[in-house]
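Take a look at this single chain, the form predicted in complex with the DNA, given in structure tokens.
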Amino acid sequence: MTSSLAVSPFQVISSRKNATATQSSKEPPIFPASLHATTIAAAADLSTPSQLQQLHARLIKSGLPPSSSASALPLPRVAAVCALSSPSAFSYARRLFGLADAASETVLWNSHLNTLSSSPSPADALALFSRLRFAGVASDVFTLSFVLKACSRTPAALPLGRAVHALVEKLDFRSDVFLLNTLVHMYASRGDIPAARLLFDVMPAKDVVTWNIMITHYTKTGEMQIARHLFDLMPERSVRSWTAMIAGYGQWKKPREAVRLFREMESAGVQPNEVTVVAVLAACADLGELDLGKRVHEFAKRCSFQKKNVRVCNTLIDMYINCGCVEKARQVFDEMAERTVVSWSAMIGGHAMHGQGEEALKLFSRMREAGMEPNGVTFVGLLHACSHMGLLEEGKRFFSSMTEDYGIVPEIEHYGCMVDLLSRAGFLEEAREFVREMPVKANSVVWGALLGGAKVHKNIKMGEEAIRHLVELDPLNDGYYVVLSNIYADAGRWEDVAKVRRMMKDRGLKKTPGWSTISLDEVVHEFVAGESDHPKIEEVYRGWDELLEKLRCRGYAPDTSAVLLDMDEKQKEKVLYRHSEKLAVVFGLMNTPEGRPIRIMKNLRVCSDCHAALKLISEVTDREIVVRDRNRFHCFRHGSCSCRDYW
């Protein structure tokens, strides 16, 4: 019944001989004798040029005029299938496209170039473009802008991009701002900054996008002052200008700037969009700025960003976790209609950081039940959960399962987690052995974990070995020396404590001052150990003295072992009482209503004395105190801490 299809359809529309006979004969005919609209719709699933050609033949045989049979074929599909396969298929498509005039053919190809240029393989667009040029198909501004976009996304496409630039000049498209913008973007993203900047500087008619492209480039490379300079200079700003700056500040660890600019944006009356929301929430996460985070959350709800945008939700989860509100994070997570591996990993890692290891492991099971594939980050969270709970066997199992069951190659982070897990649990020798056998070179995180274990388990030898590597790997970090001298101090080896202090001095290192922040009504208050310049500091000192009396009644005795300075006990106590987290907590107690949780962010780890004091304070004042330190969260409630003193 389909014998008529044995004739190549190409020959039906082509006067040339031989064209594609070889192709169509290989595949069995697939169309029924009578053609219906549904059959044509099914052509969207066709996957080879010859299948398309069969369909075309059918159309022609149906007696319709050529133009209508061409319009009945799904041209985007034809282009997708034919453009990059054999030359004959390409010219078949050309014939189909070229049934009308040259300009409409260009439009048809442009559409397909657009698809390819934003596909995962933009180089395909470049391949098609060279075919089109070779075949003499005309280019217009659209063509070139798609090709330039593809160049932007293809490594090593700079020479081609320059050639396209020449074509822009030759075809006299110089006055097209749109096209010039894609050119600027192409140069910037392919690393030819002088060319990008030159074009930018000489462009007579720049628009917001032109400025945004340059600003974005500078924010990406971390040249934030230049970005800011352009931002301040530009005649008008769009949401994207603000967002690019806010995101840039966030990425370069200037979350305060990010938040400040966000507020300026609000005053300027510019409506944030989803991307702005993500950027500012990330900054809030960094700062522990819960109040603003909550306000942005409300806004995201009102705009239904939370409903329709997974990334917004993921960032909300991260924000709440980093602000010490796991429950809130979990609520966002539970309300999500669809979740990505990022959502799961963030939530698992969040439970782990908050000492809710069981919950983290449970969530992983649920993740598997939901059919979601974990990635490397998921396992960092899981290993983290195990090491913070001392689940040695569980952690080892995850580590091997990661490779064996999920084919994930462990990265340095995973090794770091394992060393942390082993050494924290007291298996220092095994941890050392593990480092020796790792296929990758240990970094400062790995040795730092070993050093931490050495401190907890009072192993001087291991501490000394770790520090030898650490001074090589991370010479400017004073934290390691401090830990080492803690180890010596614990053992009463004061001459070694002094030796470490001399080492630091010789290397020009000073102990990083501890600081803690607490945010109230969207204002961040910072306290620095010993030398706070907070306007209310005197009140805070008085508040602490009062609190200290109550603590003493409950048996609080200062633990001065963490104070390494050479001074008498009384002086050491004074130093302890000026630790930043204590000051921030007192400030929080004095400035928030009864019963409200207090959230503190700290740059270093909580010292043992503050840890003990905070436990008591939570009991005496009946407040929940959440402290985010360098490593994890401590949630103090009713006299105990969520870390179960295992940290």
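Between two forms, the rigid core is defined as the largest C-alpha subset superposing within 1.5 Å. Bear in mind the structure is a predicted one, so any value in this text is a computation, not a measurement. Residue numbers count along the first chain shown, from 1. What changes on going to the form predicted alone:
- Rigid-body rotation of the smaller part against the larger part between these two forms amounts to 11 degrees, from C-alpha fits.
In place of the form predicted in complex with the DNA, the structure of the form predicted alone is requested.
So it's only the chain below, everything else dropped.
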């Protein structure tokens, strides 16, 4: 907008000074009541210093004295327009502030500093602060707190943050807890944890916010022991203190500690907030803690978190899926008023994990009908669905569709899914060629998928090729050596089995023992294959013997080929009878009401004998048995499994 003024507003002020002086004191300048409202309306559209000058000139022409014309302007808007403009515009704003008595100059600039520090470009706040310091504008506690906030959000701003710290000392603001908290947060946010801790230790007074800042940043960097030490020392704790620790434990793969601390939080009478709910539900998902997850879900419903917070709903879906309750997860999904791509992807992946490939594909069609664009995670779920159900052609189409229809560049997870799909279906040569032609280097997951396919189809040559790569990529993973050993054992090549075991011994590796857990009344019971030290293990053994008689009457015969050890048949049968999932199921049958589903978590893949036995147990006892193994869920019901014996 071009200014129609030939002179500046300050020249207008000077030229009208004599005229103003000669006006009768009985006849004040005419200032219509509507002018102030008009000024405010015009100021809302100001975007340049030139427009501001025109509005100021209009006020002066109305007959207002200089100080009144400046006061009539919305001065915070003046600061916003002139703060980062040319030096002359900045000087113009300062002169306006000097004419007005409405507020001090520092307060006016602070208002804009606060806005800039929270904006997408916090570096603008730092630029304004530098200009104010050069101009000699005084800084107060609020000025420095806003600048420190901007430093905490700006990369490479740590040197300026240190300079502001020096200014805090120089101006003797050391007793202001709020300002020092902002300073501690700045250091921690910019990665200087030692400086943050040093300041924390010497602070003359701390409040709960001070402690929370340090605990939160220690949890973010994975230093959970230090965070817990500070947490235990806190004189008082807020819900944020508890939540930071619970979320930290979950983030760093310590879900048991997260659940344990949540129970302490409940005992202390502290009510969780939405962030706490998300954190503890995530821990329940990792542990398969369905009972606690259900109780937290009820709390979330009472507090309306489920209705208001999409993230709570997404975490609920994930929790129910990982606890083997895909129907409950789908109920949460169907009741959501708003769904994100995370919601759709989680539910598609959940159906895939539970062997419901057709449902996963149907849900994807609904997702597209709803106008929701898929992302890479969505396609991981779809490819898993195809892999678990042997849908080879559908999987190939989805993989091609990623780039052709949606412009999604496949990542290593997608390539791993395709290798798994081809290998499971028996197309091992095609899978190997696929690996060789990948535009990215194959990782241990990709070669592990090929090794798994080689085991299923008893292809020794392919297994040996996969293990050569895996030894280089992940040399300390005992699982790969065990799979190769099992391939040799299945072929009766016991000398090669011995070589693999010597190799493991030389590398200091031991076979990970199989374990299974079952959660009853929020207590997790663990059973280890062969040598479980559960306090009721003798009762469980007797229970298994009784159940075994019933299974034999139904035609059960142990599949000793699942025991890939060089021993006689009786010894193999004894090993099979002590597999952890069988023990956990028996314990569940003994300690739950009739008709209640039994849900088991297992760290390894279910063996063929346990799979056959659990199908029969579900029929004999008329119980639904859900087992989450290393790769997927198996839902045994009425003598059949959701995987349709394809796993």
